[in-house]
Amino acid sequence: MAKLDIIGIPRALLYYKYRYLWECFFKELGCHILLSPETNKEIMDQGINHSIDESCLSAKIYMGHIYAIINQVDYIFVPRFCNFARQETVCTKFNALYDIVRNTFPHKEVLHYNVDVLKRNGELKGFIKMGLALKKNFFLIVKAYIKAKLKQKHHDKLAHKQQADLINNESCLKMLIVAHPYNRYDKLVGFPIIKYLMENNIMPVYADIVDHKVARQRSLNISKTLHWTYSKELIGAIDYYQDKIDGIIFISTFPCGPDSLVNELCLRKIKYVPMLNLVLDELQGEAGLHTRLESFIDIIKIRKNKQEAVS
């Protein structure tokens, strides 16, 4: 019987927001996936270690999960995207965490589709490419990649469903979480902060999950000169939900250029609602955390009371 294929994905960045596209095409390939462990303290330092100074947490994060199963796979899996369009371009870790990886462990292959659109170079074209490069047919890596897709649209479309299912039915608090995937499921990262909202009775509701489209449509209400495609998608949530929560946090990485500029905006052009920045770096505590949380969610309070005796 041949082996299979392992196929090492780190559990860090752009795997939140893809995790479906990619387990499924690889699986229906018929290669092995092994996915990193959440993040602990330990991954976290490795990726220090590997990481220059200047990378933000986040990045340093996916080079500890690359580390942390580096030498259990034939392959590491690492995409590399650049643009989707003329003024839709994406930070530039996703353009060069590629070239990264292949010189920071040499020792390993590294496999990867390249979105550069504006160079005509695709998706599925990517997709086809690293199907062949794992020797696969090319019938079976189109059907693969048509059933992937569509099992991320479902998962999409499924928990936007779900989310506005729960701010139309839940009456208590409701709090806008404005991060990326990456760092709002990150267990170091974002997790101790939801954790936090839930155990005090607020409902987290989250900017990366909404219909892509509409919310890059929606961020033009808020700037229109704006180029990071991840980003438009987070704010345009903001405009898309405005009228249904109470506060707003944004959580993001030091020192993360895209969001320190993308937040900054927000925080001079909002004035409706209340927002609370939180600048996470490796030094963060918990303690420092929930005191910053507990203020912020007073503040709320206070407001709604005044604006509920108002009316």
Given for the second form:
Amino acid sequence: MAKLDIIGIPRALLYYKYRYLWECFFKELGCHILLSPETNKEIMDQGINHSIDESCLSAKIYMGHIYAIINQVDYIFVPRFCNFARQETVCTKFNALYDIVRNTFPHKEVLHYNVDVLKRNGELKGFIKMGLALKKNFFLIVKAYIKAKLKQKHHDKLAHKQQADLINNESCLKMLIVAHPYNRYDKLVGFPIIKYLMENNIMPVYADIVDHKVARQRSLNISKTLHWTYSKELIGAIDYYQDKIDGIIFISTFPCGPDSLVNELCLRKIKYVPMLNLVLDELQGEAGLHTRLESFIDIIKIRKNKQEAVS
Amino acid sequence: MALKGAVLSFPHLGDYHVPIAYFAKRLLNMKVIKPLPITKKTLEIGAKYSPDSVCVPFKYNLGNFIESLDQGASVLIQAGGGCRFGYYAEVQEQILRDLGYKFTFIRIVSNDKLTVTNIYRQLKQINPRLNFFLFIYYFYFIIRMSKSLENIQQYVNKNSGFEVEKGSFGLLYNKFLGEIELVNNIGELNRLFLRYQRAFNKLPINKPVDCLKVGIVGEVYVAIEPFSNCYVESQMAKKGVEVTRLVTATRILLRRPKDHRDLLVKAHPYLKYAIGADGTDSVAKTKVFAEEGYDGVIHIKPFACIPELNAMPMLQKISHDYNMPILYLSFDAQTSEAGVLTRLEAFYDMLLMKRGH
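After the form predicted alone, can we look at the form predicted together with the partner chain?
And the full complex, kicking off with our chain again.
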């Protein structure tokens, strides 16, 4: 029996967005997957060592995840994203991630697919190329892709439905968390904030769990010239959930490129609800974070009480 | 859009205010004021109203806008590009409106693409009587003008460090800037350019054959605008170094799809894909500099510029492979000139030592 290829997937950045697609695809092709562990202090430190000082925290953590598994795998999986259509681009970090990893860890083979629709490189083409690079059968690849894509869609829908049910049924305070999935799921970045909110009996509503198509449409109500797809989906969700929430928390990592401008615009344009802008970096202390969250929660509670007294 | 008595202004970019103002005056049928020269105060105002972690060109542009508005401007122009630059316009407009200014804001670049027809369409909105052929003529004209400027600048950068008479290059360059504004047609422009090229060639220099050669790569705005990079070019030239900067506005503006492919070919094997905005350019140019045997490269970027950050691992590798030192400078609103000077001096000494002097 031939040895199975082990493919390393770093549990960071876009993994949280495409996890079912990637995992299901490789499983269908009969590859082993090695997922890096949840982010911890050591991973972050290694990530800082292996990246340029000024990179954003999320990108540093990504490099740490790669370092954590690089010696145990045959391939490391780093996709490259550029755009999905006109005016639908991504942060340039994702354009370069593949080349950065290739240059930082030159000894390991990097497996990738390229999404650059304006240059006629769609997702399917990327997956087929990637599958052929693994020396798999063409039809098996297409079948695996379709199956994986459906699974991803199903899970996205399921998450959206669950969140909608929760919003309708729960009566406690609801806080919209506007953060990229890779920040809000991360054990060191977003998780402490979510945990603190839950402890204080506040229900987090996630801006990334939304019908993405609808969200992209509705983002036009807030910003007309925004060209980052992932940011569009997030601020579209603000518009989508606007009458169901009591407050908004923006979580971004220092110095995130898109968020530095998008969050600023939201803070200036949205008037109907209190907002908190949290920018995290690797030197963050938990106490300072808690103080800010605590006072923000107090503000929301007072506001809610006042509104109820009036009505 | 009827704009009677409107006054147009635009942000600074090095010496390109000359062609931009020329273009706007001839075509847009309205008064044009140049923004005040960039000073510490411009940056201070800009930084005060900008988000913290935005890159520094945003702060300079905002400072320029506020100063121009205070001078009486009522129409502002902003361009756009592939990175955060493409989103500058909307946020800056919002910030200025929140500050209580009344103005019309024109984004030359809609659909994140900088093409000639796009610019024409946007300018047509300001001046409905704009003639397409006249537009093309003046567009060609200012491209020629910018190219003449860049050629002269390049000559100055390469040779001003070896001038026999102190300050002769600077004086002549300023005179050239003053006269290029007054030309009326392409013939005059060409004659002026040739005249000054001869004049520059005649300036006495004392240049050794094996002088130190340093290339400058990096983000367009900070590389071109001398105030924002603490005058790296002239500081380096003063020490007796031949400075080459290939980053120019016309190269960015006139890049065709073929040029993008060429860049990737040049950057092979360090790059397989484009890494966004001018990052690809930086990698390709650094590799070319390394192959041509330059002594060192200075990489300039604003703090947290993502495309240039993307390019840095590749630059480090090129530096290692070709054994060519690279100085990485990143500029923000707080960058002190003294700190940059110290680093430049150390870099210069290191280049000298590496040569074995």
